[in-house]
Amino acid sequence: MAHKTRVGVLISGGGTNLQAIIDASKSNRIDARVVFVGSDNPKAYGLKRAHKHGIPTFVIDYETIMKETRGRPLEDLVPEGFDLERVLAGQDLLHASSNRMKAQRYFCTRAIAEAALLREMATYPFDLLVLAGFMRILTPYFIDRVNTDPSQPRIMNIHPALLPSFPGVDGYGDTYRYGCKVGGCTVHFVDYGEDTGPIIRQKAFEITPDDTIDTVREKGLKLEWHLYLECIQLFAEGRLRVVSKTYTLENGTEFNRKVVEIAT
């Protein structure tokens, strides 16, 4: 039997993208198989979808972990190997002017939760980690332990907007409220920022005067199911390469950007 890319999936809710991935895997439309489904939400319906197909699941309840760390010295709770200064220097989530104590607590508590997440994931060897509606931002502590080779990222996310426009939790809603005439979705690799990683592929749809915020979300979700499968298959075929490129503006200013090249 041909090798199938082992895919781990993290979810927080209903798991419709998860279901699309499972169905495509079962019907051999993608050269991949789901080896685990993890969630931060014990009530996530996507866990039931996984159970139905015999896929191992686990839950890391972030909310409970946050409550349990309140009032306790974080230095006694952070995982071995956690380097706060390195994380603060590398992260692109909180502004440099943010209160240091607030930033310290944010990244320490998330490292505690992420360490538990990594322990569960270690049970199931995987090639690609897919975020399918996982409503937690991953920190450099977690990302560096999955992306062991920085030149070959293996955390993929789908976002409900045409990035770099409208990052954050409500991409379709932001697109609609802004009055855009075109909406869409984006699959990208995860980096240290919020929805800032190198873009793999995008799909777009027209927004008409008759559309509502609900129909916009419906249009986008239908595209997501196809777009994610395309990108997972490209990864399985080894056709994705992240390269650094330098661009020069008209005023002579240069800036570097990581972009995804797709081999033919």
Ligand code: GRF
Given for the second form:
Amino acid sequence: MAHKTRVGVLISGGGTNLQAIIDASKSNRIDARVVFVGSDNPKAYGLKRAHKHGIPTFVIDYETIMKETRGRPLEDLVPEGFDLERVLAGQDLLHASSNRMKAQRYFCTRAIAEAALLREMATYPFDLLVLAGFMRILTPYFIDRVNTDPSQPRIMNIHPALLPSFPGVDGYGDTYRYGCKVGGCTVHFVDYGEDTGPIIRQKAFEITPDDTIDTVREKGLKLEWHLYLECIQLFAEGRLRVVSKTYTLENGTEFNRKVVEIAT
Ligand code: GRF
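For comparison with the form predicted alone, produce the structure of the form predicted in complex with the named molecule.
Below: every chain and molecule of the assembly, starting with the one above.
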């Protein structure tokens, strides 16, 4: 049997994207298999989906970690090798103007939770980490430890909007509330910002006058299930490459853009 790409999946909720990935891998529609499912939420229904298919699961309960660290000196709790200054310098999540104490607390508590995630994930070697409705932001501490080869990112996320419009937690809701005529979903590699990483592929759908927020969500989710499979398959075939390109306006201003090239 040809080598199958080993996919780890992180979820927080229902896991319909996870289900699409499991089904496609079981029926050999993608050259990938799911090697673990992790969640920050012990009640995520997606964990049940994984159990049904005999896929190992684990939970890192972020909420409990946040509660337990409250009021305790974080220097004693942060993982070995955690370098706050490095994380603060690299991150693209909090504004430079943010209160330093607040930023420090944010990144220290995340690193504690992320170190626990990494410990669990270390049990299951994987090639690609797929975020499928994982509602936590990953910080540079975690990302650098997964993307050990900077030229080959290997964390993918699916976002329920046509990025860069409507990043954040409610892409379909924001699209609908804005009155957009077109909605969509995006699969991208994860970088140091929130929903900012290089875009792999997007799919769009029309929003008609009789659509409701629920029908918009339905339309979007259906597209997501296909889009994620396509992107995972492209990764499995080794066809994705992130390249930096520069272009210059007539007035001489230079821009940099990161593009995911898809080999034919
Ligand atoms: C999807 O809309 C995804 O784009 C977003 O969270 C939702 C997860 O849905 N990030 P499910 O858990 O895969 O059903």
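For clarity, a rigid core is taken as the largest C-alpha set superposing within 1.5 Å between two forms. From a predicted model like this one, the values you see are computed outputs, not experimental measurements. Positions refer to the first chain, counted from 1.
Undergrad: Superposed on the rigid core, does the Cα of residue 251 end up 2 angstroms or more away between these two forms?
TA: The answer is yes, as the C-alpha of residue 251 shifts between these two forms by 2 Å or more after core alignment.
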